[in-house]
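Listed next as structure tokens is one chain, alone, in the form predicted alone.
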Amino acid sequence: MHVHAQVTGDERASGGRYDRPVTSPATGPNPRRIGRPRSNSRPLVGDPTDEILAAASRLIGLLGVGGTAMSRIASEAGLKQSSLYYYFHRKEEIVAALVARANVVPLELARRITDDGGPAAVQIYRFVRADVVALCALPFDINEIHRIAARDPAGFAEYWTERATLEGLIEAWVRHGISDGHLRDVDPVLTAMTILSNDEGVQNWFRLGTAREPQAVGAAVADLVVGGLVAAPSRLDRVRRAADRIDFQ
């Protein structure tokens, strides 16, 4: 299963969301009914995957994969467990859906990106400050999930293909931004890896509290990583003015 998801336009500065929110069908002007029933007396309509995914994910940022059972997340979503498996047969087919969608938001922000164009600094310091943003909204862990797909490379073949094509957006970018005198002589393809783990890395400390605003966070990463890879530091103010015209004007 794989889910995709749109960047809105006011998703634009924000950076979007990893677990965007999706409107209930029981609003839509056709509800569907699908005749599962729930625990409680609220009518099941229309498909109830993305709450099971919803609810999944905040408990599996609570307790872990492990510690996160098919009852209790059949109760987070408001149904009885023998609609659960309706749905989602095992535990591991929810993990599966939740591990297909935390590539979505990133590899659609790099190809919008690598679409508008401009400098390959003003490139990678717009995709860092909006990666760090959306994973700091991001209600599980994503290093979790990453080792989940680890342990089933075979099963995981597509995320790790969409990984793939992710950092390769990125290398290019580190790549025209070397042969354009603007960024260091790096290595593009350890850069890459490292501007994405960076990225990712600043999850763990969000996570465990800070009064912080992930704007900040993201900002703030950003000038960090195109700062060290600029050619000139000079320049940084310069790139960051730069995607501060894209992303909020």
Contents of the next structure:
2 protein chains.
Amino acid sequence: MHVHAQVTGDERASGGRYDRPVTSPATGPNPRRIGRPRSNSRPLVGDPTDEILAAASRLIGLLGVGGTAMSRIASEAGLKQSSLYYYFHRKEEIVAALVARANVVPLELARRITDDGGPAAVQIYRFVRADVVALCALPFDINEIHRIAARDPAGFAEYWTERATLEGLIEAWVRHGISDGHLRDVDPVLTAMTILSNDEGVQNWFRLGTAREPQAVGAAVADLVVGGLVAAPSRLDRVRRAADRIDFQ
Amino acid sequence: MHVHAQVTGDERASGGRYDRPVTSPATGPNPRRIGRPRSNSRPLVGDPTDEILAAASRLIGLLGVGGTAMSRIASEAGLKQSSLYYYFHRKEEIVAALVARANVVPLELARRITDDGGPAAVQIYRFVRADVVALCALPFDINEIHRIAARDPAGFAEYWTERATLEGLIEAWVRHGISDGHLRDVDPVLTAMTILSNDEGVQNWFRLGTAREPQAVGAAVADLVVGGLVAAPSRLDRVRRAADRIDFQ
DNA sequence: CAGACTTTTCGATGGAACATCGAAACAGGC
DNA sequence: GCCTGTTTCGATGTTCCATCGAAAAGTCTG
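Which structure goes with the form predicted together with another copy of the chain, now that we have seen the form predicted alone?
In what comes next, the whole complex appears, and the chain from above leads the way.
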């Protein structure tokens, strides 16, 4: 029977290999692997799935999704083109796996900041500053991935769920800030959307070549966003100092 | 001699037909056109270049650049696939022509606002509000086009020049606002970049389906941006009223 | 330790899309 | 009528995504 028939729903979500072994992947010095040997004789370093994702990530950052051929990814991962389809059914699944990784960082960040508590303005400041830096550090442009995810809501369902969660956390900060009078009376939904858009948009232009350091860009954007939200501008300095105390010590 | 050999540098920049006739295109009731007739018998309505761009714009908005096949554009414009290449050498040239059109609106807007003069905060407020609306009204996602333009700086040289001009105009507003004390002491370059990123990022999320009206989104973003820039937050109300007086009367 | 089964890889192939080439089909001027 | 220039087409080449069946290894069972 052909291996494709063994695919279950779960692997689609995980974006990984068809039948992922429960045992850890080959890591020893002489990783005896089953299956037909590769035509090239290069030593096999780790989990092929990870190697594929690493190659894809690098290439997509360089050439974009459309400009990155499956054959190129395969060759950089030490495989032939058709062998890729053993690990990922379609090109989009590779993209989905990459976006799933990228999504973890901002979401973890937001959760940690929510757990830390503190004034809403400080929370938002901390988030924006770190989010911009994190997005700038990604090897590829998150906006391009967004666009692909938007055209295939079913295939990227997990992504959109996480995205909604993230937006919800930010909304909650904004709501708290408004109710305790520290923030202006803005639309929380629109504001959360704008904050995320802003981070991603800036990341885009940073990628296109700005001399600024990501840290500086992040701080500037955080200044602008929080400055636009706080009820009294004199608070901005205190907010910045509070954020620095938490994150830079 | 093949028609390709007749291409000059100019047509590349204009993104149009190989040898654009100086005479106006057929507009009469019975526009007798020279050249081989089309295989379909549909009546020919206007300039084929415009029809191609209209079809491409619609399809790209629907399916994205990668998802829009040249054969599809051709068929919607009443042509066979290979006939497109008489008007545009490559798919990217169609994209370049579209982006050239899209770029006109924000640049004109910024120039008019500069000519109008007035306080920097009002200028920025007016720009952001109108820019967001204009970007939301585009049939396609400007961010996708940006990315393609970024990967081919030579082919989109005109676009990048105009972009730099736009950024320069905004920078000048910010500089003026700082020097006369109405705006906080921010980095003008970074701020101009952030403002444009913000507009484009919000446009992106609006396109993905928000219940808000573009007008409302634009006003909210303008509030946030200008609120983050003005030295005294009490000024925000006055700025908004001043902008309303100019644009909504 | 032979043979069945599983895992991983490959080569061949089909189909879709971009792009090029040469020629066909018209109009207008000589 | 014939030549020239304009616009369109069909055929073709190449590249890329994706599928299929089989090959080449290891592992398990009797």
